[in-house]
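Heads up, the chain below is alone and in the form predicted on its own; it's given as structure tokens.
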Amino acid sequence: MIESAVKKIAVFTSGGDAPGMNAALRAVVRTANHYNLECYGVREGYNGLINNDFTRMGPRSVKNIITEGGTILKSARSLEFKTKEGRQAAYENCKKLGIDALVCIGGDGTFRGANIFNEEFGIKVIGVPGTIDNDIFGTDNTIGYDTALNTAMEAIDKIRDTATSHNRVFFVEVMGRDAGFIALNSGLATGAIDILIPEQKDSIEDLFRTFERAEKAGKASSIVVVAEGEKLGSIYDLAKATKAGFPDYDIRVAVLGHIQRGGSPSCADRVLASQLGYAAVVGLMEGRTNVMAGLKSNQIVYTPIEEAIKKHNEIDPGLLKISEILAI
């Protein structure tokens, strides 16, 4: 039996939400419950923080949530936790239940906010990373990016359908603001004729060499798969200037948008969000703070938070290597 450096815990989901996110909260739950820890859950993020919105939760409280995508504790982005008043009010309220430790579910922002008001109030905070952008440090994966990932896999497999039966060029936006790790695996894993990125500097010359390529090689459809933080401009701007490039080319746009966050998690995320979120609640037990848990070569461990929101996972650039030799 561990003699655990915490008594009570909050758990919390914060942010975009990702499938997964109920599966972690309910690991969480569940490992409190087993070694008698009091663990409460808040509603919406840090605003249920602010606004005094906890609810105590135990085994039968997460009964049947490891199937669902969302999150059963809803998700909100709190504009009032960043003043110092909020924080404040936040802390209080903490005080106020006794609760000594908190599990935050989420990405960067939920991250930096957990930063924060650990070095303000000395409250502890361990961090889950539930994101479908895979672009945390500190893991090899992030809770719902394998799910997004298969979704988006689905619907572009379902595009290429209607492509090749038109002769028809698609270019299919997936999510990745900031990170392309959606847009390669699924553009990969696809047969994508080009896949464009926010971590490479793509030309639209590169763009219609890549067309011409396919062209000698006899090829009749084509999908570009695009992360929606690509540089060089909007999916619907791709496609004009392919348009006025390839005027014969009949050319369709599909943005996926948030199709990618819902859904049943997938097997891979179902288990790794019970793996971090048993990881969150043992790690406060050990005493740990301002760390992230994460599964890096199918061990757990632990990452300053200040480290995971500084870094972040790079793009393999073998899999883009790949992706080109093998879309022609």
The other form holds:
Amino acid sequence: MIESAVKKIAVFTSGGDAPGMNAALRAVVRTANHYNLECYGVREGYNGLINNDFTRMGPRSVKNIITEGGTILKSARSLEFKTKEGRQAAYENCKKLGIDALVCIGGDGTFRGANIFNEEFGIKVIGVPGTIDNDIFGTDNTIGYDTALNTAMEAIDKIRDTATSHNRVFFVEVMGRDAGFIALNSGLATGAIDILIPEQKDSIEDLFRTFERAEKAGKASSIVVVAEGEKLGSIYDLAKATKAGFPDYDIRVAVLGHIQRGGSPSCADRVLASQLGYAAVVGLMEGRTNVMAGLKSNQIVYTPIEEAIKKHNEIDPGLLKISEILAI
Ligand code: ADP
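Next up, the form predicted in complex with adenosine-5'-diphosphate (ADP) in place of the form predicted on its own?
Following is the full complex, with the preceding chain placed first.
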């Protein structure tokens, strides 16, 4: 092993929480311990940097957390860190403790903060993509996405049982303010007759045509999966418009909400989090900074944070087509 470019690191979880953040934290702490780096945990994301909330972490402080959802360090959205004064205070605390580098586990907001912090004060930063939305460029999947997707799928399966029993039409909203990955994949996996996502231009006429096709094909119950950020309207607007167009339909709305963020991480998320937590520490030791560790085609890759923020993972339009063909 080459001589490490860093000796003392701090790790935090920030922004929207995601299942697998604990597994990533465990990987960071244990990899640091393995390579004799001093490692500190920071509570509540950027707030902890500002409030000097650092705790020395060793391999036993992350015992049994690989199975746990949420984040033991807690997460936060820090308004103060968005100010120069806030970041100055955060930097002073890092300097006092002699922190060489930060491992930032979070989504694109977290990375934006890390990028600015690095450019202003020169402190080394490395990102680990932890978000259920899967919208971060530079990694095939983000930590938490697989678990959230499976949670959504299981919930929609349960809705399907009741929809079938009563010949109902269900509109189900899943998370994804800017990205339709959860909607597209959970919709395909549960046989939704239509999937509405922000990346795609939808129209109420198209939706009505789908209902007509489903009816003609003899479907007695239907599920439409809608991403939170769908541009055509809220799930309630869509249900209302459908009722106006099809007065005989027994329509129900279900918003899955925060259950999608919770729960024990899936095997895929635990493995990904372990790989990326490890890669973050090794990347820092090799002298990398202002990059994000990701996994592409099963290879660990480092993408400049600036690029990870600016670009987005594209959804696969082929999946939408397959879903349309298979659902009816
Ligand atoms: P996520 O990381 O899940 O996208 P947020 O968008 O809430 O979540 O970002 C997490 C935190 O990152 C914010 O609360 C804030 O402290 C910090 N952050 C986000 N954008 C900026 C920015 N432009 N400048 C400084 N800090 C930022």
